[in-house]
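Only one chain is shown below, in structure tokens, and it's the form predicted alone.
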Amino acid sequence: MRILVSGTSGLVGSALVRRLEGEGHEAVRLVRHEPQPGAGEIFWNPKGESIDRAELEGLDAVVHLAGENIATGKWTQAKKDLIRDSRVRGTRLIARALGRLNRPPSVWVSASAIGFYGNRGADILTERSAVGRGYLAETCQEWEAATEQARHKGIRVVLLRIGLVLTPQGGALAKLVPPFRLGLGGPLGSGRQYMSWITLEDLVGVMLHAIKTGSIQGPLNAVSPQPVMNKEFSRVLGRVLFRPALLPAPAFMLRLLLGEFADEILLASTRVKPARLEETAYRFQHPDLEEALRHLLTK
């Protein structure tokens, strides 16, 4: 298949391309530089709100990943409008190019997150779920509401709800290794806030199985099976590194130093589970948290 793919300089997005070329299909690259001759690449400018349609022509797939990384400075007003445009303002530019060609994909995963859901205690959360209250519960439903054009279009539209990904090359885990290794790690708060996670390979192949099953489409939940509270977390982690885990980061500390980032992404409860992967007989290579951990961390 002839797929492309944007936010290919990220973490995700540039594991994604390794897969897909390993298993021989031609991966374009959706990029904001100017082209190189022969390098599968194609210009997009969201900010400008441009990009080479014609160039889109006679894709079988489309994956859209780009976005601001929400982890990297305080939630100031300005940073927050930045996460909030840079994904719906990129991705209603994919679904107005998408729904203008005369050789539309087949197929486009959207990348949404289970802050979709907004912070719902121990409440078990499906696809079929409503979405929650906060900003990023609003984000991400304007995020995913920018992809109607293409499904005017009568292209497949699948909405990627990701939870915490797992990787020691970035993101959450390769933060907090550093400090469980010095045996200062532990739960953050109460502890008792759900996480939901998969794996950077599991993620991976979620996306090849949603590109694949024709039966998908709407929300699809990439998580792994089995969503543990912060505690159990901290403790596995703890166990997996050798190390304790008995040092809590109290959450008026947290809400102190990050704001509003620690309410709405560190304490925050989102127990997702993945019921239209289960339902479309999908094979985590990593469901179990201690498994993953040690597949990642000890190998």
Ligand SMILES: NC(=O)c1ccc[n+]([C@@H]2O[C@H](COP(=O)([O-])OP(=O)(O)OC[C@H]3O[C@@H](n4cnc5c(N)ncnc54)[C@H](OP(=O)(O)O)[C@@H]3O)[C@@H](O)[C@H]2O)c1
Given for the second form:
Amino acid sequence: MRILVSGTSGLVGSALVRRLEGEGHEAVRLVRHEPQPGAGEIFWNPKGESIDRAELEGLDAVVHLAGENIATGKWTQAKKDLIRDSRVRGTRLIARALGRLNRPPSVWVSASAIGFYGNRGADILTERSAVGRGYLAETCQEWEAATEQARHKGIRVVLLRIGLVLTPQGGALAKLVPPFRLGLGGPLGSGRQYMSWITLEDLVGVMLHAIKTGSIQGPLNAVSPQPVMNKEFSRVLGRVLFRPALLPAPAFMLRLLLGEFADEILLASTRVKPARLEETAYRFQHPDLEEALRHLLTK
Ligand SMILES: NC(=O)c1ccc[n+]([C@@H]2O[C@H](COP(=O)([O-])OP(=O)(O)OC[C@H]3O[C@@H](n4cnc5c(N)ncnc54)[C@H](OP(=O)(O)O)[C@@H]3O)[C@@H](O)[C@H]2O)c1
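So that was the form predicted alone. Now I'd like the form predicted in complex with the named molecule, please.
Next comes the full complex, this chain leading.
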């Protein structure tokens, strides 16, 4: 297959491209810099709302991952606007371009996040659950809605509601591990908030599954079948690293240090079930947290 991928310099995009190329597919990168000749790159400028549309003819699939990183820098109003606008505008730009093609791809997998569901305590959330409240939930809702024009064109659009991605190469785990290794790890806030996680290997597997499974369209939760409370996650991480995990990080301190990011991401409880993945018989490589962390951190 010839598959267009955006956000290829990122954590998820770079892993997806490696896997696609390893399996003999052609990964075409949607890039924000001058395309290198012969490098399989297509230019877009999501801020300036331009894209080389003619180059998009005849693709088999599109995977759209690009967006301003949410975990770097403080969540000022300007940063929050950038997080939302980079996703909503970029997605709308791609939707419009795909909607005008003569030979559109049959499937578009577009990233979203479990932030869609908001802070929901111990409720079990599936793709049928309603949108939550707050900045992230609203952003995810707008981000997903921005794909509309492609759906009208008849393209099968998959809205990938991604959970916390686990990999030692970056993201949350790379930030959590150093304090744990120093014996300074522990639960965040009360530790009772649910964390819905997925390994990077499984996330890439899920994207390929979504591309290949014609019956999947609309929301698709990309999380493992074993969401856990944060205190359990901390306990397991401590055990895997042979360190105590007893030092809690109080909620007020996290808020003081990280502002709204603390409430929206670290302290929010989102217990998500991969209902559509189970219905379509996706086989997780790492369904169990302890096994996943051992695989990621001790091999
Ligand atoms: N990692 C997670 O735990 C997680 C969880 C839930 C959802 N997600 C979502 O999954 C997607 C991929 O995640 P990731 O962890 O790979 O993110 P990432 O490492 O931050 O990469 C995102 C990529 O988007 C592009 N980008 C950065 N700033 C941009 C901007 N202002 N406008 C347009 N494009 C920009 C960059 O790629 P180029 O330089 O190649 O353009 C960047 O490498 C994101 O949309 C993220 O919100 C991730």
